[in-house]
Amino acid sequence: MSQNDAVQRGYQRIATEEAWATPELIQRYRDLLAGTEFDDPGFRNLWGFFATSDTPRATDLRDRIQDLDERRLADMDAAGIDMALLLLTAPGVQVFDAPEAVALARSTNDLLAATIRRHPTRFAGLAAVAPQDPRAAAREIERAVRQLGLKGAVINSHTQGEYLDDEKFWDIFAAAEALDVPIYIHPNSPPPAMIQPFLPRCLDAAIFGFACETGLHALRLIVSGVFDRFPKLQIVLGHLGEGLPFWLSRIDFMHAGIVRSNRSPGAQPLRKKPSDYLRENFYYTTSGMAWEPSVTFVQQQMGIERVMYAMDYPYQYVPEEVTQMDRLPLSPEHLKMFYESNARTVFKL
């Protein structure tokens, strides 16, 4: 693929949820798996496979996810992707104790920034942070954005069973809003309190559990009043919103009933309907969801300016999906928004 391809089509294709990992991180995951102190069934089921299995699926993913040069660029070229937004793979640094996680986030972000400097027209990235220490996470977002040129932060949903609607984490939101950068909430395996019914049929990860867990997280943020406190905050969800755009009417109806009846101290009146926040404070990527009916529905319901292309590389590397997305029923102007303009707006590329 050449620069002329993008010129001829009139836009670049930017993929906005592309995973990466360092050899150090993969080894640390193996070390956790070998021990008994971190006993999280979701982590063990996911990374017990991807970090240790000799099957082609696992070994191929390990090779691709750690490559930030020739192979990844060749895969992007084969798929017709001009630029990739790199996100540290789930669960990131969020499985370690706070001091280790803070240090690892910092060193990982330094490495990511160096990678982007090698390939400035092909890569951009989001900072990894350690919510285990919210103030340190807020400082790292500021450092990563101001000093390293990263475009926001990725948080891999819950952190050892804790969710960001707890006000102790809100320094992270304050930092993102002040810097005018988004937070990408990427899925994590459901925490121990949630995961047991998923495990017998291996439904805990991308097939279904990720969406359940991350959709829950987003709703917790809304109902907690995060966006009344931080009205300019922007959150990005992958996988076409983890199912939430398909539930807008029911969420609004049921939330209003809960509030009217004063049913729960955790669900107090909000300034807007939940669907308003989902339309005004969230962006959506198509990662792993390159299916025209779903993409078109989310564009119609959430706004054409709120939906961006992503592939979900390397977990779901399907080069031909770009050709499928090229055939979306969109005007040339809206196709450019989908592939390029929306991403440039929210991530300031």
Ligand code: 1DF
Contents of the next structure:
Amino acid sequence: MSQNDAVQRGYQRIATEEAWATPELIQRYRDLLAGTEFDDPGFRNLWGFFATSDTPRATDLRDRIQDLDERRLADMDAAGIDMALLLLTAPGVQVFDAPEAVALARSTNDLLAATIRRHPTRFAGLAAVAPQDPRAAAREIERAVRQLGLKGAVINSHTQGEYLDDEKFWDIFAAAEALDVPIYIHPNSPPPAMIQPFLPRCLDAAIFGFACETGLHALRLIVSGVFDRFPKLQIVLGHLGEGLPFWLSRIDFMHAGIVRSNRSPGAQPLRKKPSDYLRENFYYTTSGMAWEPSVTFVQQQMGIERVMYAMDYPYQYVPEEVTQMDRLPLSPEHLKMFYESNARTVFKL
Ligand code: 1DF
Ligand code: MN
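Switch over from the form predicted alone to the form predicted together with the named molecule, please.
All chains and molecules follow, beginning with the one already shown.
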């Protein structure tokens, strides 16, 4: 693919939720799986498969996710992707103890920055952080954005069962808001307290469990009042918002009733309706959901300026989906927003 293609097309295609991993991270996942001290069924089912299975799905994933040069660029070319926003794969460093997680976030972010320097027109990236140490995570976002040129941070939803609506994590939001960079809340498998009914039929990961867990996380943030405290904070959700856009009217109705009846100290009045925050403090990417009816619905409900393309490489590498998305019923101007300009605005590319 040449620069010419993008010029003729009228837009570049930027894919905004593209996974990468280091050999070291995958080895540390294998170590955790071999031990008994970290007993998390979601992690076991996900990385027990991807880190150790000999099936083509797993070996191919392992090859592709670690390549940051020829193979990845060739795959991007074959699919017609001009630029990829790289996110350290889920659950990132969030499964380790705090000191290791903090150190690993730093060294991985340094590596990511070096990769981007090798291919500055093809790659950009988000910082990995360790919410286990919220102040260190806030400092790492600042270092990654100011010194490494990364474009925000990715947090793979819950951290060992803890959610970011707990005020102990809010230094992270203060840093993102002050730097004017988004936090991408990427899925994680449901934590032990949530996962049991998903497991018997392998429904815990990308097929559905991710969306339940991550959609819940976004709602916890909204109901906690985090966006009244940090009104400029911007969160990015993949997978077309993990189902939430479909729920707007019911969530508003039920939340108003819960607040009016004072049913819980954890659900106090907010300045706006839940759907207002979902429209004003969130962006949505299409990762793994390149299906015209869903994409069109989310664009209509959340705003054409809030929906961006993502592929979710290498987990859902479907080169043909780009051709389908090129045919979305959009004006040339809106198609360019979808593939390119919204991402440039949100991530300052
Ligand atoms: C899967 C899918 C795994 C996504 C991921 O990270 C991931 C999967 C571990 O297929 O198991 O990022 N995804 O975003 O849909
Ligand atoms: Mn993903």
